[in-house]
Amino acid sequence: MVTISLPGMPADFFEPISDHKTPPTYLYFDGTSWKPGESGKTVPVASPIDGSVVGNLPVVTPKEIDAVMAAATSSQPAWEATPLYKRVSVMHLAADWIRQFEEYLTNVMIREIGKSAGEAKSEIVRTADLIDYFADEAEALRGETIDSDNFPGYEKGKIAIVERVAHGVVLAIAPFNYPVNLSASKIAPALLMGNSVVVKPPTMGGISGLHLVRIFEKAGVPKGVITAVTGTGDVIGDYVVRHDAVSMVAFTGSSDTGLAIAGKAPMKPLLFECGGNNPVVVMPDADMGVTAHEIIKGGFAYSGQRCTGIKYVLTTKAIREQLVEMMLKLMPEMVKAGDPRSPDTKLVGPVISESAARHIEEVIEASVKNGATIVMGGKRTGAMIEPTILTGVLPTMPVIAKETFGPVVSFVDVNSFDEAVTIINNSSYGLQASVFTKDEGTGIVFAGKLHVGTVQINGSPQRGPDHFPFLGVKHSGTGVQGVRYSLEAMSRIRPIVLNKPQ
């Protein structure tokens, strides 16, 4: 076994262990040093592009998790006591490191999770910008003072000094589809507000996540204040989430996993973004060209593996026929399935694994068996699912009853738009919805009837701009994200009441 440096990085930046004959085995971070793990067990990270193993992640033990939590707990008070301007400086330096190694990190992400070069680069650049924005916004947060005589029955004599303080130890759990951006969106605000952070990166995407942690460490986050534990969720997840040292959990992932975590972290603040299963409603006066373009972009970008992806369209049969015809005209120009490393590939590459692709195939087949019609696509080759459009879909069919994390857009015919409201509001999901109409007033009124986190009018669902509030309701999440909102969520209010002598 010899130690080698990763290409494109300084020699001491992050060093995997490799014998040059097998994929490298990466290290977890206990807050002081990077370690291979006592158990010797690892989990492979297989590229969805060709199935080759990109690297192996150590499976940490409960004993190692305990040590990580102890380090995070003991280091947090000093970090919170660090002047804000110094914490801000560390964040800006981390953003600069990300930009410095954008090409390297992009290439890691392409290989590890099958993103196209354009989508991977966009995530890296956006992450650096996001960290800078977090740092700038943190300097604008203010406490307040409240006088007692504002409330009837109280005289002057009491003053509440209201300040924002850290929760303590924040557990950050990110998904495979945005392993850098959705890790940084938790790490940066948590650190800026004075918390220590224990990062649990996804298995697929874990290599990218570990590099991000290394960047924060090299940027100057003190020992113990940021740590990283690795291993599959079914092996270490329960132990990490239930740990007494964890003060708050920030999570992005499926609704089923989010519900399970919430049940295992009682009485702890939660900041969750879970499954989306986002619907589109198309009004009779909608611009069919714009609508078709947005549905294709929103439904097929990164092979539909986005919580903000479009999953189904609700409209009348007559409008659906026009819209599908327009989409079929635009698809050859906008979508080309293939190897994400090829410049010819557009929007659709492999999904994260062959097992995920088989599940999507099964869901499509089950829906067709129940009466849905395949207009295009529907076939699987390895981890590749053809871009698929289904019509004749009912809300009870598997393809939309549960979020299908793949390149599939389903059409549900409705007899009225009140029926569309009922279908959306009866769903257990509630991240975003889109309404297409030329009458913005009608769109706003209709949006007010939908029980979802955000309604987009004449646009596909999306997380950004990152300073906008971002949230899900029902099984799609809890808490509010977005730059200022995330900073507030990563802290709590502490009032100190001063009783002045009369």
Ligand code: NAP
The other form holds:
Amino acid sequence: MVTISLPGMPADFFEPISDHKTPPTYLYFDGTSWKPGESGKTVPVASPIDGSVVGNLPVVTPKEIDAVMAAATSSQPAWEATPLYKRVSVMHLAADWIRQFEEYLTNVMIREIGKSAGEAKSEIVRTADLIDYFADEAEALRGETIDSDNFPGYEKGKIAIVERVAHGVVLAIAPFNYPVNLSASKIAPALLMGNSVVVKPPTMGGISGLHLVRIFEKAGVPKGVITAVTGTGDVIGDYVVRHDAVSMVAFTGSSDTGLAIAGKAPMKPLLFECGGNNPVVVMPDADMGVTAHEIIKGGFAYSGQRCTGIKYVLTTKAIREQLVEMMLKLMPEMVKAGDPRSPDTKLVGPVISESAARHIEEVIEASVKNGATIVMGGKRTGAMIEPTILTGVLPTMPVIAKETFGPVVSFVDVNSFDEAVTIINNSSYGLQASVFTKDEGTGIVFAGKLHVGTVQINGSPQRGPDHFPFLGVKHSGTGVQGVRYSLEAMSRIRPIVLNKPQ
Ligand code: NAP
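For comparison with the form predicted on its own, produce the structure of the form predicted in complex with this ligand.
Full complex below, order starting with the chain above.
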């Protein structure tokens, strides 16, 4: 039984979303009621901390998905017609509920996906702030009018009235590593722009995702306008993505999944944020202390399971030697692998599952077989991978050629910084890169050569602050997120051309 003991909170706030057995089976949301699912099939969500089952999620059937899509479709026009200020107040209330439940949601997330208390709490707080910011920014969006005589050959007489309208039904698919934040970063802008939303939460992280959907429901999103369908992506994903009712797909997840589903929603707008292998380039004049600190933080936070996590460092042999020495000095104070529930643990806990850990172990072993050297770490126990630093890595080795979603930082030696540019631009990923140099002008010029979404100068790759544009190129994504950019992506412009009587 979910027990809520916060002052002033209705005890039954999250009560409808599970059957309260031990472990509970959570319910999917058809837009009006929380339901167990007619198939009777469920999928377990196992805690990465100890493998215990946190809960089960129903696997919805195609018929249930059809009903959800019908509810989302029929409810959307009235929601879009609802005055913006009313939609805005629903968002602010949702943000306030999230703050009210901060501790509870933090605890759900720690157990479900193995985040540390600090990381889980920061995701919750950041999500509430993000929803408020979305709501404020939506109020500031303006349409425009365009006159005809600006274009050669046209007289005055035509005027285009350009307004923003909803796409219709937005399908929101989030990954396991930010199940609340990366769901809310789709749900809030979609709802604010007048869309209805079908949420497909990640299976690992699905319990946190369902709690978020419940909060939006309780904040006053009308019936049918928000729904949640559960079941693993490989079982229900195709049916959901291909559904005719879906007008837009907003997806965050791996590049492999993104590539697999992109073609299944033809002629529909896609907002895809996918994987990254985020390189760091260290120039000879870089501050080695700052650089080592940022690489450790960027490479090992949440056990390297961040899309913007640093995966490899490109520099000359001489600088690499200094940098690795500096990192080895800083590691004991900055990183302590362990149980994410323990206050002693710093940055590294278990990865999402033992099978994910086995994959990371294999990739490390393959690199070593091909000539890489383990400077520290490299071993696995259950779902725990030791914080690992590899040197002598080549760009073709799978540890960096494919995104390794774990606590592994690889060093690739280069003879010149042009070589670093070539390596980065030849990668199939293009999310973020970082350049470390004391000469900011050099950093800006170098940044301009890199074919990635964003370049950070003297800082590790990151998504925040959330109102900055955030995007991936190549296999790292399509479309742009960031508060205003997401609101624009979750809507389309509708020009109405008025031909004035002459
Ligand atoms: P994933 O395995 O690709 O799954 C992402 C989401 O897609 C999950 O909800 C998953 O559901 C669903 N899914 C899987 N197969 C599907 C299908 N055929 N049709 C529809 N949906 C499907 O990724 P993950 O392991 O959860 O997350 C880690 C990845 O996300 C990393 O690659 C990371 O870089 C990326 N990521 C990117 C960003 C960014 O902003 N660029 C941010 C965070 C994470 P199930 O869980 O039920 O399979």
